[in-house]
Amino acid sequence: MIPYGELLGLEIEPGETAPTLVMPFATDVIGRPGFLHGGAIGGLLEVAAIGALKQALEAEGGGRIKPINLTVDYMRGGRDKVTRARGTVTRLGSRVANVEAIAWQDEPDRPIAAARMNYLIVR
């Protein structure tokens, strides 16, 4: 786990195509009272995207990644409960990868936020 993931208290649930990241609600991730801070949600999404991309790269012999950009869409307030996130590699090219990630609390089909990221790949 990268240090920022440890700061957020993230745990990893392995998955067939990508891991699911689990973030407990704690005082370190509170924004306004009773809600998650948007930065914590964005960080969770980014770590989930990195996890999905690293798993995809390992299947092709590995590689280093560098973020190009990140866009987060906040859909609803994150409440005081466990939050999960999973990334999906939508395109894995030889030099650039496109990854999407969603974060949810109750059901994956009711996300609280989603993100799109592009990464530079060095193989």
Given for the second form:
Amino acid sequence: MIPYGELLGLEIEPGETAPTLVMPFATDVIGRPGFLHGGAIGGLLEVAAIGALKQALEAEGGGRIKPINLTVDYMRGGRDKVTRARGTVTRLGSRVANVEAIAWQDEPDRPIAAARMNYLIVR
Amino acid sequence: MTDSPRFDPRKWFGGRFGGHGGRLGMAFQDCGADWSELALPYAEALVGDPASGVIASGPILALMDVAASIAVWSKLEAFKAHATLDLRIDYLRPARPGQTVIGRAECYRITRSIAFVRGQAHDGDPDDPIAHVAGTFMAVEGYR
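Could the form predicted in complex with the partner chain be shown next, to go alongside the form predicted on its own?
Okay, now the whole complex, with that chain kicking things off.
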């Protein structure tokens, strides 16, 4: 795990197409009292997206990943619960990858936040 | 806006933050009529790429989220509970390892329930930014 992932307290649950990143509720990721910080949720989504992209890239021989941009939609407040996030590679081109990620607490179909990201791939 | 607490970030944060902002090492720098500026000193714990020592993008997102939020309260001259609705960030280039990141955000429009923000982050030279941000916040009980 990268140092920033350690700061967020992340654990990895391996998956067939993409890993699930698990973030416990802790002082280090709190914003206003009782709620997750939006920046921590965004950071979790980015780590999940990169995890999905790395797994997809490894199947094709690997490559370096450079982030271009990120858009996060915040849908619900992050409460005092474990948060999970998983990325989905929607397109893996030769130079650009489009990745989506969602973060949820109770059910994956009730996300607390969703993100879209574009990455430059250097093969 | 007499019903809302007067907003003075120097008193509110005392230059330091708790929770996630504190863990990242964020510090309040300055604010004006519709803007705010925060600092994020370089730290090993923020690194996203151990091979190069470049910090992850998440801490920059968090920095800009907080800077934008304070810009909204600065423009209101009051504190109103609100939540980030969306935040978009363009990563123009990696931050240089060892450099403090400065995040500056501006609130350019507030409606009854939505505040619109934009901002940039740099690592020493404001004319050579590392990231550009646009976002919206929503006040559940309205801004006015």
